[in-house]
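This document starts with one chain, in the form predicted on its own, laid out as structure tokens.
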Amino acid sequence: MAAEVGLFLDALALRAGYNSALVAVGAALLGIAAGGSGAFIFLRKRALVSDAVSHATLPGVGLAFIAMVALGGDGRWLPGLLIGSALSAAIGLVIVEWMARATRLSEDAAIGAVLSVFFGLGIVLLTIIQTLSSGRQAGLESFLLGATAGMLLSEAYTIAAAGLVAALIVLAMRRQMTLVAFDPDYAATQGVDIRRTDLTMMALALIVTVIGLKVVGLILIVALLIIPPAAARFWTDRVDRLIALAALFGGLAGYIGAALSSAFAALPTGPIIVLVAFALFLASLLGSPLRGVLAAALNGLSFRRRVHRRQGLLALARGEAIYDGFTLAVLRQAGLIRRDGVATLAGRAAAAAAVRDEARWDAAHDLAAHNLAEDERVLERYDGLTPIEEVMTADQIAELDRRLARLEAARPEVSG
């Protein structure tokens, strides 16, 4: 194991050999392109369309092989296979779009039909190819799950060039794609061509799918399109940052996955890249301070403690007995009560402050109801727990106290 860890560290530092470095860089470039391009597909909620595009590439691979063999080649010229897969995927994409637009079928039904039929046709073509006496059929099945061991420099250049094209499309169309992803109806009122924008998003998926066939295969490429943006969504609410983080996560998944595959020879590159992407997703799901599970749990616990502290202080101020064990624990930990439940000096001061705070908020709402409050919007921020000093300024509180004093003085005395 120590030897494999050393090899892994060497692969990360690009010191594990020319081919390992080439695969790592190529996989990282693919991950960057996939993550950045997949961000809009993820936001548009069209992950299944990218799945249909990826599966629709298989018939093109088979037909391109047969065509090249018929022309006297060995059938495994990579540019030819990629061209065939791109044409096949484009046809599948057009069919999905047409069926969803011109028939009564829903988009998911059209996707299911195209995905299953094209993939089934591809498997039939691969089976027929295995029976041919001409051409070199071995290795075509690698397009299903990817195979990077024999990556050439020209293939890395192809991935880089296609990734650059995808990046330029994202930069040029990000405003339109953002509008369509969040609110297609509003985008239409702004003059955005919805159909063309959707096709552009799918074209990004097509580009990434075609260049990813060599690295992760058509079955797994959809994971690189969707998992990095899904992980990035836990960290930000801004589209630009989401695109950047998705590209970063995709690049890390490709780079680390390729390094792991290089160090541990028995691990296939494509599936490992996807598993690394999932590990990044899982870390984001658990650890993101914005939407992570742990952050949500901590925020929930903090909110519960604030509620029990507030209610406990009000109970102390009213002289009521406190029976809830959690409330007692919160007050004890804050030094507001002794172990026997009697309030400390700090506890009595905090209880008096809580009562005064409640009275101020009640008065502020009464004043707002009579249109006497200067800024009613401030009241909308009150959650029943936040001290008034954190919401209103000192001048506002002083003015509130003066008005309360005047109102109190104006009330008629009640005789016994």
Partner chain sequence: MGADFVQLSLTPIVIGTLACIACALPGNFLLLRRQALIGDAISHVVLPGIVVAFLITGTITAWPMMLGAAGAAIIAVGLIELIRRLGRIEPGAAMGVVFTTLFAAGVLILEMTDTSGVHLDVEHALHGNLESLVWFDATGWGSLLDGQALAGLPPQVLRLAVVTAAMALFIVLLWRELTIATFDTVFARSMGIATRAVGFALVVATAVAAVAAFDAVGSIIVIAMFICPPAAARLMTNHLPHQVLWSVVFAVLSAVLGYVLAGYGPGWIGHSHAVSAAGMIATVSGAILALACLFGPERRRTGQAAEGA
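Just the form predicted on its own so far, so send over the form predicted in complex with its partner chain.
Here you get just the chain by itself.
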């Protein structure tokens, strides 16, 4: 095990030899292209269409092999196989589109049908190839789950070039694709061709799938299109950052995964890369400060504390006894009450401030009720917790205080 860890660290530092370095860089480029293009597919909520596209590559690979052998060439020539896979994936994509549009079947049924039937056909072709004299060592099965051992420099170049093309398409089409992803109807009024934009997104998925065949394999490549954007979504609400982060996560997953697989050479590369991507996703799901599970739990707790503090202070000001254990704990921790429940000096000041704040909010609502408020929208911020100083200017508050004082003065004296 120690030897494998050493190998893994070497591979991470690109010191594990030429071939491992090549694979790591190639996988990282693939991950960047996949994450960046996947971001739009994710936002458009069509993640699983790319699953159909990737499974649909298999018959193309088989047919290309058979055709190249029939022409007297080497069936394993990679560019030929990739062209074949791209063609059949494109056919699969068009069929999904057509079935969802022209028949009553929904898109998910079309996806499942194309995915499984193309895969089945591909398996039939693979069994035919196994019986061809030149097909015995075809090694096409490695396209299913990815195998990076023995990657050639030319193949790494192919991945880099195709990844660059994908990145350029993302860059050039990002405005249109963002529009279509968020509001297709509005996009249509702006003269964006929705169908063509959708097809471009899927073409990106297709490019990624085809270049990913060798590294991740066609069954799991969809994970590299879905998981990095899903992970990136936890960290940001801005599209440009989402794309960049998704590309970063994809690149990391490819790089770390390839390094791991060079240490454990017997294992297929694809599953390792997918599991690394999932680890990134899990870390984001739990740890992101913006939408993460932990952050949400902490927010909930802090909200609860604020509610209890405020209600506790109001109760103190009214001289009511507090029975709720959590309220007592919150007030005691803040040094607002003593252990026996009597308010401290700071507690009395805070209670008075809370009462004054409530009174100011009441006065503001009162003004609004008489249509005297300058801007009623600030009143929507009232949630029983927000201090009025946060939403109104000092002048406005002074005006409220004057009004309160007048009301106080006008109030008839109550005897006793």
